[in-house]
Structures are given as structure tokens and as C-alpha cells.
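Starting off, we have a lone chain in the form predicted on its own, written out as C-alpha cells.
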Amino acid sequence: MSNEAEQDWKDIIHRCFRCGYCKFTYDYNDFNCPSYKKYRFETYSTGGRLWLIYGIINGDLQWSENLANVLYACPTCGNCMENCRFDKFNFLLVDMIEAARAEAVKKGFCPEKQKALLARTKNPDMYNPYGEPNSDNEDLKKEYNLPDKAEWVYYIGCTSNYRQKNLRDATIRFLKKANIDFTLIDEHCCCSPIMRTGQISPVQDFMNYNIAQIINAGASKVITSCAGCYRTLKKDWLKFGAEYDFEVYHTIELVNKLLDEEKIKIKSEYNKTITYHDPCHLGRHMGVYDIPRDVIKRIPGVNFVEMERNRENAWCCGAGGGVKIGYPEWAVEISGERLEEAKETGATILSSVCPFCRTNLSDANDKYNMGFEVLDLIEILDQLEIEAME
């Protein structure tokens, strides 16, 4: 980090008034930071967290493997960003807890497990953090008979191409269904989970290489079903100095946008009772909220209700920012609290529209022996008779 760089964020931490607003929120009573609440401690707090990088920044705290643990004991969730009473810099919280971790890991001081994450995505034979072998996708363009060139690119991303296949392929149906123009590409990593744990250095060669292969592919619109994807597709590579001229979507935008339009027509019911958990990189950090609650009420037969915090306080999944991988008990102890408060609402089906909240809701759901469903809303639409209008 350079030294006008360190000014600029010194200048802002130092505005915080370690006001408490970023750990509790009043609406509901309730601590809204799933790091304070497990840890209990004001460092473990975002305000805490900003002084703890101040005293780095400043000379008066040393790098250390404990300092780095508070750092990255945090989902990046961004609900400290929504309860932040300061709003010149409340909207850079979690960006000044992501730059943090880059200096650790300048450092040296990555936690071990988070390394993983940056050994298996640098691995040329595999380009993801799940340290699967590379697939090009050419198994599946054959598979569903794509073609090279199109106007759509669908971008999986690695936990759907590699952990939850069914959403991956419930996606392509869907697509298949509606007639949308579309193919696949030999994608690597988008890098949200190195981003999210500061282990940047790959990020522009990633980068440059995921838009070379969609302007091959002759697209000029990519959708991808994953919340992270979604940020770091449309927000984050613009950081590194991206330049493209595609438009990004997320499925359940596109969905949305078929159904306004009367291209597609959903023509089965779904007789169940739905809540609907909103992933943290499309929500805070992104600001889609009405859209999958417009989808979900537009599915004949569904009874939609809402848990007690949603939308902007929504309880995180626990599974961002590299804690699934980092503190994998904990994240698990994060989603079971989410499943506690869905199963207040009555609803036999959770659903969300990320595949990082699908996989640590079904773990929780597994482990607590909760009984719901755990869906992306993808995979319900896949169920149903979707008629693509003329």
C-alpha cells in the first residue's frame, strides 16, 4: 500500500466514532454482526476492527498472526455498512477490511487455510479454489448442444460448476427453455474468494482472461447464477481497470426481466410456502432486493413469507469473506441461526438465489436436522412448466 494510500485510510478510520451502530441492529434489537456476536469482544466489531488497522497504519500495533485471525474472522457480510451512521465512508467498511487482508498477506501473515484458497486457484490444473481439475465446459456445450458463439454467455462460476451441479444445470434448462442465445466458455476462477481474503496478485491475469473468452464467444451479455460472481463480475473487476462492454446479470434479474416482458410464461403452480434468504453479495453489496421476491410471488400457487430480518438486515449465511473455508464450525453455527428464524415463518422451502448460501444452508440444515428444503430459486422454476411465449 502505498503511502498516500495509507493517508487516505487513516484519514477515514479516523472518523469513526466507535459508536456501536455497526454491531447492533435497533430495529430488531439484535446484534447484526455475526463476528461480534460469536466473539463478543469490541475488537471483533467493525469500528474495532477500523482502530486495530489504524494502530497498523499508525506504527503502534505490529503484524502478528493473532492480529490477522481478528481480521479475517469476519464473513464480510456488509450489514456493519447498512447500521453505519457515518455515511461519508460507512458504503468502504468492507473494502477497508478487504485492503487490510491484502497487506497481510503482503505480510506474510494469510491465515493457512485461507492460503488454499490462492494455491488451488493459481494451479494450472485447476483455475478454481475448490482444487478440482479444470473443466473447459466443452462436455457440457455437447451435453446440451450449445453453440461456440452467441449472444449470452452463461458464466457458472466454480461452486456451481463444481459443488452444486444441479443448480448449474437447472440454470441451462432454464435457459434452454426460454430460448435464450447462449453458450459456455473455458471460465476461470472470477477470484471473489481470493479478493474476499486479500490474495489479489492473480486477479488481472484472471481477469483478462475471463473477458477474452466471453468476447470470443461473440457475447455481449453474461449471466451467472452466483451472487459472488455477480459483484465480482460487475463492481469488482471495474477495480482492477476491467474494460468490456457487456452487460452483467444474474439469472433471477433475467428471469425477472422475461416474465416483465411476456416472453416466458410460467404455466405450472408450486403449492408450497417459501422464505426467501437474501445472499450478502446481492443484497448490501449489490442492492437487489425486490427483484427474486417479485419472481417468487409470481410463481402461481406459492404463499411467500418473510423472515423477521431481510432485505439490508438480513442474517448472513456465515459463508462469505472466506470463513467456510477459514472457520468452517462457525459458519455452519451462522446458518443454523438463519434456519432458527426461517423456521418461524411456517415455510417448508428456504430459498435464495446464490450457490456459497445454498451449500452452507444445506450444511446447517443437515447438521440441526431442521427439516426444510434448501433451493435455489432457479432450481424451483426448474421443476415447473415454463412456456416460451412467440
Contents of the next structure:
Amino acid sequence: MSNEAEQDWKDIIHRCFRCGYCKFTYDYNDFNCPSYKKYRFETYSTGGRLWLIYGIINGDLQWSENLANVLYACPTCGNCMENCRFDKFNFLLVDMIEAARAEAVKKGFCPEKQKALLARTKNPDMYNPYGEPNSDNEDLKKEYNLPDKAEWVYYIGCTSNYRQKNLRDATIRFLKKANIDFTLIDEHCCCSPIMRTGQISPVQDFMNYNIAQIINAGASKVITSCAGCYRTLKKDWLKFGAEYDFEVYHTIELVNKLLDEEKIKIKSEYNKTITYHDPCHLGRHMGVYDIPRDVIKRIPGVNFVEMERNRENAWCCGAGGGVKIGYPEWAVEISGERLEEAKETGATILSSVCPFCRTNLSDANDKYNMGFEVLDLIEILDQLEIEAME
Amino acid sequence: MSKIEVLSKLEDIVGKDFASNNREELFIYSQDPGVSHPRQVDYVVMPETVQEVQQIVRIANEKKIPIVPMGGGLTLSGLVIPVKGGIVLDTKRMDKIIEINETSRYALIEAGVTSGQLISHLREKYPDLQPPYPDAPPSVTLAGNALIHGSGYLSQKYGDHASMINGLEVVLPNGEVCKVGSCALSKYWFTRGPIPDLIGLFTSAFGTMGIVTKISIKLFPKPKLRNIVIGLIKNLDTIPGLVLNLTATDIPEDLMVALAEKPDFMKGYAILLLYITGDSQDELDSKTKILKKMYRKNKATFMKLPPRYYDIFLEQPQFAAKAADFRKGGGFEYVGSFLPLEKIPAAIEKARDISLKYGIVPTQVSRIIGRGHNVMFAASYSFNRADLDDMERARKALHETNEMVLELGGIPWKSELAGQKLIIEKMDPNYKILLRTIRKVLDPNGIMNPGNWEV
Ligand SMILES: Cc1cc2nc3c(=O)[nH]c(=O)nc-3n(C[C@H](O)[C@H](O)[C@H](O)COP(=O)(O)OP(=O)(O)OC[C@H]3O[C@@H](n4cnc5c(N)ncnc54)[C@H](O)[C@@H]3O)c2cc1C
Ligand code: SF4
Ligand code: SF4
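Can you return the structure of this protein in the form predicted in complex with its partner chain rather than the form predicted on its own?
Next comes the full complex, this chain leading.
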């Protein structure tokens, strides 16, 4: 969080009335704050968190392990931003929680599990939160015969590169099929996981490094296949003072653009019933709702069905904000609720456009034996015949 | 018994996750969004069943620990902040909608069901029915609202929300469960009598008589269309006559007189907010026509609003909480009061003077209840939570408003401790003796929200 924004939130936080609109979906049909729904004490509602933070700021409360725990038990899903009625500050709610986490880190109250994210990300052999040896992506470039310089950089992101390789490969195959002039770079983590958990010390360096790599590749456009990377590059880096003039796309935006411009055509059918889970980072945090749906609807043969809570009201998958690492069982529980909802639609395919959502939804699918095929949209496209029109 | 032992007993009852004496829970539950000073809380507990509530109450009784039931905690007047420490019992895990009886038109719900939950349930499954609910945020409980003599939608036609209670299941201070209303002997929770009406024991009692675990509230038919017909009133003295004439017809579903500086058109006028409903546009048009005539006759001016204001005024519940940000400050509290209709013009003037004296923009609403038999008059004072002087100003304004209301022959509603004290000072001594006697019998150990209604 930049200094300017920091000034802002400390002056604003007391304006929360603890009225609780933020707990609900827009029609009050259900609690839609995963944290409040789980813990049920007012403390774990958005208002509770903000009042605790204000208590710290004005000296009524002291930092403690439990207080930090309350702040971290939130997947930063943004439902509160959507449903808080106070439009003078609702857009800052998650920023305030993240800024308070940064304070927790400074005061030495970052929970241990989340600390591991930083240690691994900072480790020069890794530069990723998964603790995998850093891949400079040169092998991939060779394998797919990619140039050193290109119009586009595919910024793979750590989850796709180290945990959801199928998604990565499907993306690369798609870009090849669509005749996109692209390359890969030696990435450092985009910093989403450490930003969400308030561990922001390396952000500036990592961001500058990544930007330099993108510029060195001669690219004017960057594509991400991860909703988290997309938000971080496109929005959060700017908050940290990044200056760049490349454009940032999510894969699904590119797919849609190519379909619009009739540069690609989907030639085969996909005769299945699909529902779509809005990743919080792409939906509520970036406002991208229609594009993935438009793409799904343009796949011949698809029967597209919506879950009850969708778009701005989507139920979070539960993985974000450090919850997957900090509270792994709860994270899967949250996804379990999403799968129950998906079940009611009659869909057999649960799709999304985020490797992190995909991981967590798949974990829940396995744990609760729900029998879905959990797929990223790019993996679905990968199964289809796609023809480049040029 | 040490605090750790009490906590461990509470944990045995509700599970480790739903009993706490962590500083963070105690901090949050020691204050509400109104202007009351924080007060000590020792434990917070969230039971899910009536049996759990019974066990908690038994422990509280055995150990003489105060216990304060809390729903949404949005009454604003500090009623859910313990006066003498102890347990805050948050009811919101008791959240089942047990029965919607479409024929006898009632909803049987657990005490922690929020207004949002029931509104949305009915909208989806029973679109022809509506519950009585307040303009409070959707996170309040309907039990909390009815139990404090709340008012809101349908109150003009059918009375305040306490009068819409058909029956209650209550855990008494000794831990026994008691049903009051027709449910005391029938499986239908459809009416209060005809047996001695004990429901009143639990209304506006602020949790001093027991903990309500289930409530049956009346539901009402919901016409397909709804609109608002606005009137501007220049001369406040015309209000009682106008209201009498309007409520002599069957037309207004809800009726309020508001005073506010914003939007601009409201400045300098009292605004009549009259809601009409019907099943066809023709019906609404003919009602509007009659109203326009009545307004003219009673020296009020009909006003057509720009469309965006219709959206604001027709939203249900309205976003009344916006008053919390009038001073960029996360807070407002109001003196709600029950006043006789004839005293409304004086109350409006006097409350406006109080607002101006404390530098707070006058914001008031008078909600007509039960065709004018009663008016819920509310004078609201916004404050900035980050400015202690501002909060003190609001406190003083609230106190003076309480005094003013009592002077006019009205009664402050859901009053904070200071207001309760003023009420008690004026109360008939024998009323006090009766109340004290009943409380002593029901709650010999004085564990139920002690400090409230200390007669
Ligand atoms: C913006 C705003 C607008 C409002 N508008 C209105 C309005 O239009 N009309 C209106 O009537 N009110 C209004 N209110 C006041 C109040 O919020 C509502 O009346 C609300 O419904 C109270 O319910 P609650 O669950 O918050 O009650 P709480 O504050 O939790 O409790 C109220 C009282 O009831 C007791 N209590 C709660 N549950 C139980 C139980 N199960 N057993 C025994 N005692 C219990 C508590 O101890 C307390 O004394 C408004 C408040 C706000 C903030
Ligand atoms: S975040 Fe917004 S909606 Fe939630 S309690 Fe605070 S003011 Fe109310
Ligand atoms: S970000 Fe999501 S989980 Fe966190 S407080 Fe807001 S609504 Fe709740």
C-alpha cells in the first residue's frame, strides 16, 4: 500500500458503522462473507475487523496473536466491498484489512504459516511461494520454440508454473494455435500472496524486476492466466508506484478479443453442461464478469448454467488472502459450499479462470467426492479444435 | 469458580468455537454502534439450540453471572452492552425459519433470524406475503425488533411490531422453557389469546425477563405494486389534522413525516412520505388522485420526485444507516419515542432546536403507528466516532430530547440507561412495585441484563 493510500485508510476506518450489510449477498439471501459465516462472532465480520483495527490505531487495543488471527481469517474476497453501502469508503475495505496485516507483520504478529510464504518467495533459489526451485522458463521456451523477444509476454504465474502445469501448457498451446507472437520471461512471483498477507517488503524489487524483464522481452502486452496475477499486475503494482506502458490481459480477455475479431474460430463442439465460478480477483476486484461468460457461450454445444450466487455475489472459493496456507481445511470447506451450489445447477463441469480457484475447488471436489470435472476455461478450449483465421 | 472454569463450562455447552473470552471478542461486544461508552463483557457465547440456551442460563444462575441477550445489536442505545459485566449471548446462530403458515399468515422463526433472511425467504418463496420489519440494516433480528416495540413496514396500518407477536418460546431466568401465546396449548402459533396475555412481559423488557428462543410474527398480504406519494408541509400545526384525515381512509399503508436538510427539496418543509400499495396501476392512480385532493384540502403540496428519489424511498429496507456517515464518522444514534399525535408539531420544533443548539443537522422522522393511535417520533443525531467532543455533543442532544419527550407526555423508546432513569422517575410507584415484584419472582438472582429497568 502506498503512503498516500495509507494516510487515507487511517483517517477513514472509523467510518465503518458495523451495520453488517457487508455480511450478505445483495439480496440478503445468504451470508456471503466466508469469514463471518464460519466464525459467527461479530469480530469476524468486516465491521468487526475494522473496529479492531481502529482499536489498535487509537490505542484501545494491543496487538496479539489472536487479533492477528482474526485479521488473517479472511480470504480478501471483496464481498464486503460490493455490499457495504457506504460508497465513500467501501472500495477501501479490503485494502484496509491488508494494510492492517502489513502492520501486524511490522509488529511481529504475522502467523507462522503465512510467514513461510515470504520466506520462500524471497529465497533467491525460488522466488515463488510454493518453495519450488525457480524456473527461468528457458526449457519451456525451447520446448515450444518461443522467441526471446515478442509482442506479448505470457506471465505464467507461480500457481500455473508450479502447481497447475496443465493450465500453463494449455495456455501456451492456445497462444500457439492462435498465432500469437509471444514469449516467456524469467519470472519472480507477482507478489500477490505476500501482498495479501501484508508481507510487502520485497514487493518493490520484485515488481521492478518483472517489469524490466517484460520490457527486455520487447513486449507491449502481457497476458496472465491467473486472476491473482492479473489483478496484481494491473491494479496493485500501480498502487506500489509501478510505471509501465504495456497492456495487461487475462487469457480469457484475449480469447474473447480474438473471437470478436474473427481471428480464431472454435470448430468442434463441447456437449456438456458448464457452470462458471467467478474468481474474486477477476470479478469483484477487477470487474470482469461478462467476458468469461461470453467465451463459454460461444463454444458450440455448451449448455451454460449459472450458480445462484454469481458475478458480484459469487461465493468465494476460499483460497485467497493467505487462507489456503493459513487455514487449509477451512479453505476447502469454503470451496465445498461452492460445489454444493454448483451441484444444484446440474452442471458436470465447474469452470473458472484462475489456477488458485481451480486448485482449491479441485481439492474440495476430491475431499467431498462431488464428481465434478473442475477445469480452467483454457483447459476446455485446449480440448477443442481451434482454427486461426489468418 | 474462576473465569477459565466458566469459559470451559460454556465451551462444553456450545463447543469451543462459539464461546470466547478472547480480548478481541470482549472488545467488539463491549460497544455498539451508538454513542454509549464501552462497558465490560466477560464472555461471549453463541448457542444454536434452546437446550444450549437453557444450560447457559442455568450456569449463569448458579454462578450469579449476568447474561445479556443480543440479536443484531443495532438498537444503538447500548442495550446489548452489559451494565454489570457477564455473558453476552449472541442469538444469531439460532437462525432457522421453522414455519411459514400461509393460511393463518404467520412466520415461526428462531430468535436469531435476521430481517434480511426472512425478507429474502419470503420474496423468493412466498411473494404474496410480507413481514413487518424496520428500516434498520438487514443484519438485525426480527425478534430483537418485535421485542423492543419496533416499528416499520405496515406499522401505520397494523400497529407496532410488538403487537404483531403471536407467541414466544422463552427460556426463563431459571432455565425452564415456557411458551406464551396460543402455542402454550396449540400447535398453531396463530394468536396471543384468549388466555392471560403474558407476551407483554417480554416486550421492551430488554432481556430482563428471559431469553426468547422462538417467535411467531404475523405476516401480511403483499400487494403487487407500491409507490410513494410525497407531500410538502409548510405549517407544522397542520400535521395532526392531515394525518387524521389520511388515516381515516384505508389508503396509506405506511405514513411518515420527515424533516431533513438533504435532499435540497426537503429543506424548510416537513415532508409527508405516504406509501400506497395496490394490485394494478389503476388502483394506485386512483389512490394518488384522492390523496392529492386531500393534501390540497389540508394545505400540503403534492410533489413529484425525480425518478432516482423514488428508488431511494421505495427501497425496502431503506438505507437509513446512511445517517452514520453524515459527519464522516461511523455513528448516529436517535431518540426514538412514542408520542401522542397532537404533540408531534411541538416535538419537531423542539428537537430541531436541540439539533441546532448542538450544531447537528436536524434529521427527524415521525412514523405513524396504527392509524395515528401512536407516533414513533425519532430525532437522530449523527456523530463522528473519531471525535470525542462530537460524541459528547450527541449524548447531550439525546438526553435533552429524552427530557423533552417526557415533558410532552411521550415515552422514550428502547432507551439507554440514562433515558430509562428518566422514565422510571416519572413512573407510577405502583407500576414500579409490580415490575420489581415480577422480576424478583422470575429472576431472584438478578442475572438477566441487570442494570436495565432498575425500578
Ligand atoms: C440505521 C438504523 C435504522 C433503524 N430503523 C429502525 C426502524 O425503522 N424501526 C425500528 O423499529 N427500529 C429501527 N432501528 C433500531 C433497531 O436496529 C431495530 O429495531 C432492530 O430490529 C433491533 O434488532 P436487533 O436484533 O438489532 O436487537 P438488539 O439490539 O440485539 O436487541 C434489542 C433488545 O432486545 C433484547 N433482545 C434481543 N434478542 C433477544 C432475545 N432473543 N430474547 C430476549 N431479549 C432479546 C436485547 O437484550 C436488547 O435489549 C434502526 C437502527 C438502525 C441502526
Ligand atoms: S464495512 Fe460497511 S457495511 Fe460493513 S459494517 Fe462497516 S459500514 Fe457497515
Ligand atoms: S474480504 Fe470477504 S471474507 Fe474478508 S471481510 Fe470482506 S467479505 Fe469477509
